[in-house]
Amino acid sequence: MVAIFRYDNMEMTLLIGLDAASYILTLLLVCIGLVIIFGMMNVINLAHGEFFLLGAYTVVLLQQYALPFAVILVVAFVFVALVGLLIEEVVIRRIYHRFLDTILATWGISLALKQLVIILFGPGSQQAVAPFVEPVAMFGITYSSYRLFVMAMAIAITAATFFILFRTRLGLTARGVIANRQMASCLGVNTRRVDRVTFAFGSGLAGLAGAIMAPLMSVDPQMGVGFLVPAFLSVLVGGTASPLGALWGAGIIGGSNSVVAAVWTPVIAQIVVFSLAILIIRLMPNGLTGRRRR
């Protein structure tokens, strides 16, 4: 009986760990865009959840034409990036130095995008189909093969993003603008071009995250909110001093939420997550990376 009890506990721990890793990595994709946009442009983008939403609905739409799933993911990233680029060009660039106006503007954009989705697809939920559903047996348990695919994709995309940010000239330029926009401009950096590329890239990451998660969720006009709130909490906890803040924030917020929800209830998990976020922000107002930077 003791051996069986220990074996069951081991299985449960492994399942909780895999679910937590899946949620953390997906949340990280959304957070990276928020950290870069806020750190560089000082824009709180309340429409970021709707970019996630657009990515999911892109999957629903394109699966009707029997396109390969890999092609759909690429199209989702490009489409949402172009939407972000259009919004940045038409609205965001005109209000960079008006902090409160950016909140109102992006909130209005989020409402407009959500209503557009309702007009095109209706208020009901849609369902995206996973490209493969066979469970995988490992370490004595069976786990969804598509969830493992989600984790692998999130790791690959995150690694590619950090490679661009820390190992390329474009990333060096972007981090220079984040650190000191005026100095970067004096050194000849075209900050306007960097703003456009950054906003589009961050938007595309959110759309790609939505596309990847679409087969695991009910695709409806409210689904973006479920990732927007924890993403902002992750940004506040991790800090905007460095893109690495997204990694710290997503790990703490996503991990604590998944583990507590599995052990107790989702309601208790929300209480614990918000309490933890408040405590960290109270002790380190600039987030974890902000504290290290000082």
The other form holds:
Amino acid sequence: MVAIFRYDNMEMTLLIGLDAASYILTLLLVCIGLVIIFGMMNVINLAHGEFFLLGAYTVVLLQQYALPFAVILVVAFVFVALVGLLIEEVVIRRIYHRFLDTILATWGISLALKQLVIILFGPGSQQAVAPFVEPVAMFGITYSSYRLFVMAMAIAITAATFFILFRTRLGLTARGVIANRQMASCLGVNTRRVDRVTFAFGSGLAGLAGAIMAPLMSVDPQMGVGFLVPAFLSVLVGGTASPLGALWGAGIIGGSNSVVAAVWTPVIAQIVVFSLAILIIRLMPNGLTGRRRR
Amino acid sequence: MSRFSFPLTILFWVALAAAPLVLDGWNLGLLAQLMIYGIFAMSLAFIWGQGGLLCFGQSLFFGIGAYAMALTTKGMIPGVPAMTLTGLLLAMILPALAAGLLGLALFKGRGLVGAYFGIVTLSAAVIAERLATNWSYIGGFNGLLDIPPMRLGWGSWQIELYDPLPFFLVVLVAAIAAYLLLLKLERSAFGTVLRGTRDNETRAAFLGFETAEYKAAAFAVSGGVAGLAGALFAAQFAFVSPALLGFALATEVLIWVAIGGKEVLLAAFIGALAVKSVEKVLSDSLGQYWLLVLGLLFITAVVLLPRGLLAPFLRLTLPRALRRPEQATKHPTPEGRQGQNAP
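For the form predicted in complex with the partner chain instead of the form predicted alone, what are the coordinates?
After this comes the whole thing, all chains and molecules, with the earlier chain placed first.
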């Protein structure tokens, strides 16, 4: 607690707050695709980190052709969504009824995709260029404008996803399939189509997250792994019953991680937060938003 | 359940025991190394194949065993004599305790199941790797070097296992002991309850079995065997590092077991030997494509051959008393019944 008072001035608190918000929103960006695939299809997609990776490499590749950044983001989303569609059709479709095997198969996909990236681009790290770099001055501090852009994008993408899920006919169908697959099927919903679209959409979101994050990170074949464990813990802590769980999970994991990292070190933060997450998952297996089983 | 399973099993162990007659020292060392991975694979196959617990962090127990062996034989644990025997004992007891306690904590009450267990064990392995990396007493990021080789015997009558042949024999004995122990458990009433829990936990609990305790006990045994493999690894390589606890090794062992076959111990053992030796031969010629091939092979095994490539040929028949009665298959399956009763 003593350490906190060292940062007792306004600017430092604001800076830590902004960093925390940035980490939380980044995590949310990664989680949202994950929780959609998990909640809707009951598939734990361990290849999510590699979809993120593919999005980031799309940026590296397309920036060589001097395309506008907005176009690159759209291409990254579409490309990774198509990859997801292909994988769903070839692999995942065959093992929906074998829950544990989906983890193993997606793990295998993640190994293969990562190795493919290493073969194509080499194991070294690449650099993606941020479209704008001037820092912004506000409230007496300066902050990276691109980070602010990432935060805004995370909020926008989450809002868009929720809009699609809760305010459109497609979202209604999808939620119907989550709630009761058999009943939805009986009422004439083509559940195969919903599965395909959902998996592609979730994958595309991961690719988009990777593309947006690429300029902030060193783009290398291992970059997906760093997000995988915190993202999964966020999803499990938040609960998979509703996509809202991702908000809670990312908030708790990301927030506590940033605060502990500011007070102690990032390593201690990770150890403390992961242990805390395991404890929460153990005590509330349905997550914070999950309904209690009676 | 082929007719040839039993002769094949015997033949395999005899061939392994006869290996020193044909292999030179260097290759014998390599084979010992592969067998250590094989023991590790059997530990995962037991908990995964028999208990249905998909452990993504089995390397945690391998690593604890390796560190226990290293710290003991280097005399770094106060109050514990720096001997091979104490090292081996600690390397089995500590991971078994860790696994047993983790198991009890996770399974008691409304325990974790399936995928949640996988993610939690994966996180536990990542936490352990971070801890080891930042704990300077046990070597931190660099790990521990110069671990003494094994010494067998008492007082003035001691032999140091520098040469490949005696070390190979020690690993062979350890592998056979681990195999027989796990096989004995698998073919006992304990194993039957474990498989019952795997197939339908509610029903096993309803029949009066404390399923959480059975699973935790099986997890502890599996952790102890993985620790033994870790200890042998530390003694052979004279080196341990935080990577032994973490992500990468946990993935590798999953692949060996999935490809070999999780429900048959020997299939998992041979799976580890086969994948590792193919890797040694092919990684030169295939280079970076090897991991791609391995990943695709793994996906294929999971999707098309969930019982593994080798298991069908090596599955042993259960003892007569534990076999399923013939007419039992005529009853409707539990899933079918549940489906009828569901609201």
